[in-house]
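Single chain ahead, by itself, as structure tokens, in the form predicted on its own.
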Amino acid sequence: MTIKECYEKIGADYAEAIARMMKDERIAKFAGMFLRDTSFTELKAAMETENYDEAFRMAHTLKGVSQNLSFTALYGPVQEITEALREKGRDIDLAKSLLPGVEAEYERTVAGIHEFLQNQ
């Protein structure tokens, strides 16, 4: 598997990547460098923890994170929990009912991720 595939599996942005990016190996990298941020498992325990600003700020930092790596896929359900974990005019019951799509694609993302290391 390319890594042009792997984007095309998880639902990113290939050609804004490479635009970004330059090379299939920086992609890699930083496709690789993705699994072991810690956005996504610290904004499902302040959500647990009903730590709102918390959450939002790993929310915000995810979006960052998912935007810069053109994952589309991603980075559309994160923004919207973003926006509704905003401290001007949160919208808690709003993100709560976010959650489960952006650990769908978190997921999705992070096994496209693994299978493409797997066959490299």
Given for the second form:
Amino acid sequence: MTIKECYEKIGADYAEAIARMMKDERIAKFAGMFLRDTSFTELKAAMETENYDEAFRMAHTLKGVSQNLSFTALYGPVQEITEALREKGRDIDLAKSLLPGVEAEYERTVAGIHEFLQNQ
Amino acid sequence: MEKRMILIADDAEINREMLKFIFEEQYDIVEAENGQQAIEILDAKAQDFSMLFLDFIMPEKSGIDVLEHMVSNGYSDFLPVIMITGEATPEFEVKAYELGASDIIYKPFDPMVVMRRTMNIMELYEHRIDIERKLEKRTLELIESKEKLEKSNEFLINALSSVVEFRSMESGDHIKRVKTFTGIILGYVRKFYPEYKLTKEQVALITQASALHDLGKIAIMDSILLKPGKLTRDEFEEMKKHTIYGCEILENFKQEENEFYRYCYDICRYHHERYDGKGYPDGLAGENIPIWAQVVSIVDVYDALVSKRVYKDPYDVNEAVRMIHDGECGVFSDKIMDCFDLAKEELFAITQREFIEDEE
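We have the form predicted on its own; now please give the form predicted together with the partner chain.
Zooming out: every chain and molecule, the one shown earlier first.
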């Protein structure tokens, strides 16, 4: 499996990623690091403990990371939940309703990267 | 040259890594996971960094907090900051620019663009810092050479004026004391009589110029200059001409525009004028006598009274002050008398100290 195939599978924008990062190995390296990124788990935990400032920061971090990795499919719901959690105009009910969608995309992304790493 | 350093402050490891891979071949990279860490690293060694990449939203302290810390600690003067952000939020951006950020780069960023913009900003900063250093060095050099020049000037004036004293067979301290006293009294004039508009620099120049007040005595023949007894009327008339002779010497080196020349000239010529117009050589009266000449007049009189001369013993300081007050040495303005009274204790202390030194 190539990183390009992996990107296609998880709904990420390979063309944009390669334009910026130039090399497949580099994209693969950064994608691999995504598995270590804790912002999603921390976002989920903060939502459960109702610490919405922290939830906002974590959503925001996850958003930045998805942008940098061109994880377009993940970026969509993450962007929405970030806005729902932003202090100015915070909508907790909306954020709560968006979380499962974020989680689904997150799991799909992580699963895809795992699959790539196992089938190189 | 040492490898320069870049600080990356972002809470997401991936984001830090993506910046790191752009720069790690040319720079040493230091990472901070939040604003607080970034502040601690800056406090320890802000000077070592050539660039700071700063995320807006981080745990502990935000990017804005870091910028504020940098401004209040002066780091912003030398360390450029590029903000990294995922979205355009105008209020944050305006704030960041206000706090001295050089640029804002949006995620996802193109490494080549980041590289180019970073290089440009670093070059700009280095260039500016380099210019500032050069300017600072040049300013220091100028100050140094000005000080050297002032020192050699003072040396030459002292040497020149001591020639006169040497010929008069005086101790050599009269001129030193005249300078010191002139400086003290001018200080009071400056403080209490602002109408004379004396500046600190003027006081310094006038004090130097006062050393030359008796320059013209070099042209007085020995039989008069060194005569122990009372001078005849003709002899005294000749003696009075030292004021004119001094000016004639100075005129050979006339510097029309130079204020120091003006002080030297006025002091040589008018330091025997009196406020009521009964002095010499021109019989100037009142404020027609330049303030610097008025000050040197009273100082010269006071020091002559308390010093031993070939023709007289020294007067006691209190007696000298009484004589000046009673007009036995001519009339001085009320303002000058006031400043003299304010200064007299200091003058006494110096007079006393020198006499004790003389006896030892």
